[in-house]
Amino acid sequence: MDIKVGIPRALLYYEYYPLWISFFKELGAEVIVSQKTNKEILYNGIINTVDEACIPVKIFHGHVMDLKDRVDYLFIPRIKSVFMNEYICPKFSGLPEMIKYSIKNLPRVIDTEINFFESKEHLNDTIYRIGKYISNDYGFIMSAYDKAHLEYKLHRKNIEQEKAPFVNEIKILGKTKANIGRKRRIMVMGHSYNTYDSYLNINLLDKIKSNKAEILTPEMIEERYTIDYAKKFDGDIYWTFARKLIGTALYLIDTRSVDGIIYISTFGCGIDSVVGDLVEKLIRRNSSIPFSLITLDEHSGEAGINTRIEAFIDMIRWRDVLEDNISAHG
């Protein structure tokens, strides 16, 4: 019988589904992923989650509390640092410490430390690490990870082709007829975890697109762009996600390639308590591009929500037409 492993729907899942799955599948285990964020898996992570926590976290717990009676295994992997020189979150670090000790009856849970800051030269290590849990066969476990790793490059080059044009478009702002009547660019900033996670946001993606905005998340940006923009950045970057956003805002003020930026923020999150901050700044000291902070709990109504894009879409198209595109700052 396969060995059943479980990924809970929630943090990195929405940045590395596609080569955890295939890795796992090509070790020959069953995959099983929990459901959709739901209103039974929110009630459950806040109910087994201490009260200090964000609630991306108090959602991870009601995942795992959906796969713990149907897998032999989760995948709960002690993250610390995904690239040379930079650290993730700190609830990445003692997230399986977090759910060990507040959820009860679990499965056995793959923990594998993953620490890239001083170097990559034990990446086949950490894999191996985590193979073993389903094979001893250290050549058959790299082969695995080798073809998950090609759908996993496939996976963010579709993404970021999605808009290809998107980076040598002409520049955008201007009172043009052509400006006036064509659809507005939104990028819509923050950790993909809160972008793509459609009941934390409260469908906000599908929101902007039903007020005729086309939608840009920072995914879309080839990489090498966000790494470059975040070099120039006056000051230290140490946060993965931080270098991610602020390499975005920085190319978004160069390129002048969208309409208005919404930033979606999560009540409790001391990076983006910072980053939000900064990358704010960044928009209205540098540029007259609009910019709206959306921050989020599991108390965020819908009607609120609903309110603040239409207006911040209306505004945009109120500013072309009526403004002669003065800035929305000052």
Second form
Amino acid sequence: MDIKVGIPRALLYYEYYPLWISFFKELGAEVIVSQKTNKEILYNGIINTVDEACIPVKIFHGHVMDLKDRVDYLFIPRIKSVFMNEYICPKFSGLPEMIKYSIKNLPRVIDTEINFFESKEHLNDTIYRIGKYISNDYGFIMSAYDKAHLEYKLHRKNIEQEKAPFVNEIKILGKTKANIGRKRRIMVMGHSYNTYDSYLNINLLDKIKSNKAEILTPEMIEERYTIDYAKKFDGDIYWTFARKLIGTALYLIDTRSVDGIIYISTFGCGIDSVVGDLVEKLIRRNSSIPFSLITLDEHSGEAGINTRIEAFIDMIRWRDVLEDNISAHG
Amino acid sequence: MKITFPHMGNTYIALKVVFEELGVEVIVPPKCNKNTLELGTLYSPELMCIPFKITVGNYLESIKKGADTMFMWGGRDVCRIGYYNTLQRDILENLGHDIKMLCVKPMKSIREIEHFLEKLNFVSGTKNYLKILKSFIQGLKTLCRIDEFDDLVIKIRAREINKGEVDRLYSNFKRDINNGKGYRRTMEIIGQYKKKLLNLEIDNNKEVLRVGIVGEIYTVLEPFINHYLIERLGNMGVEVHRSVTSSEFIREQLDFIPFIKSNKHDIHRASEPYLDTEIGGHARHTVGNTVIYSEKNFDGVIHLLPFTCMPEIVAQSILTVIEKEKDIPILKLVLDEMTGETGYLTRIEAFLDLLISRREKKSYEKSISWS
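Please supply the coordinates for the form predicted together with its partner chain, as a counterpart to the form predicted alone shown previously.
Starting with the chain above, the whole complex follows.
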């Protein structure tokens, strides 16, 4: 019988799922991903986590509860750093401990440390230590990783190509008929586990789409752009999330490729308390792109969010009619 | 150039000494007060942790007194401390203040100490590295002496016979320190008050509760934000032990130098079964020190953390297990800009009552046991 490896559908799953799933599949394990976030998972998460934790971490606990009786191994790596000189978040570094000490009767946990802060030299070593739980064959593990990595790269490329933004397109259009009937493009910023978890963000993406607008996320911008733009920021950036989001904001300001920006943050998120503020200031000072900040927590009242999104998109539409968007220089 | 720095308990005394010895004009921000907090909260991001907000308040109050150069701790930690200087510079500049931010990085190698000395060099304008190094060492010594003094104060306060004597002495001490200038004078004052303190009448046979304080360094050291917890506990007859102090913090940074010793390895050893890696902030210390307190038979532990502090949240979920496994009561106090003290006081009093009855129960059990 195959070894069953459980991957919680939360946090960095949304960033790396093609890599993780195909890696364990290539190794011959059966991969079980927890269900999509639902009421029960959220509830289990809330009661099993310390009160002060942020909602994505609580949801992670819920997903572990969903998986723990169905699998032999749980994949909860200690992700400290995925990029040189950058950290992720203290809670990610302590995640295996948080889970182990909050939830009882766990299966074995794959809690290998992933830390590329100093260098990526020990990448192979890290992979081997993860793979060792399933197989002992070094070559086999490496080839499984190579295949998984190809899959991941393909996935990234697909996301980026899906909606490559068009530089300066919006500025040129101005007050023309074609522009007024045009689909608006909204950037939904935030951590990928907030933007892509449709239960947590109360279907935000679909709501925006149903308001005749198309969506852009930071993942759809090529990484090399965000890295380059983040370098222009005046200050020391050492969180991967911060680099990505600040880079995205500067990119958007420079290219003017969206009509509006919605930033999704969660209550109590330490990173968003810094990055959300920096991004908002950058956008408000250096551009006229409308910006809205939506903070999510355990509440699930939908009406408030609906109203805000509708109002936001209406406002963007009115802008073209009521405001003079044509440049004064001709 | 008029230099200033944020408050963190008594750390300001050492910083004051360093800059005074270098011949720079120092502006010590007013003691943290309600106005500091209000100013800080007004201009800071909403969900930022409380140390940030108070430091912003400190800067604004110092600027009012004429300061133009800010001295701040920075560097890349997993937690958000490293972003403080970027955000704070932005906030202050946006308010129209023309200031300079001097950011110091952790001193974990000779190279980084050199960086630090270069910063001091810039501040003082002298090229005399000997003088800079000398004042740096004098600062470190002051820091250690102050913390020793504070530990003594804590010990004596819990056992004083005439209530309020220690507090009176301490406020006189603070007044003299603030009026004194330079390394020599500061050391003189500390020595003088140490003598006075030792001459106070104390009850050596008094049974005092022993409570350890763990948590994030700022909330432990800054009395304004923890509602003068250490003082209050002392006056209730509790001997408090602070697990993190600024001198210990610096010693931990510098302990690669052969003759500097720190408790880092003990703490790491103690925390190993629960958390064996650095996750930013003081989480590892919180876990390790709690274990050490239980080994040393403390009556209880109080865990202080700022609201939304990321590393301490991880530590907190581990502490719930340690509490059961090591059988040591832990009270968690989350601190934010709420200044309603009564709630905190009630909880602290209830916690102490619990510790007292626990102690009685234990001694009772001992006396009736046949084994």
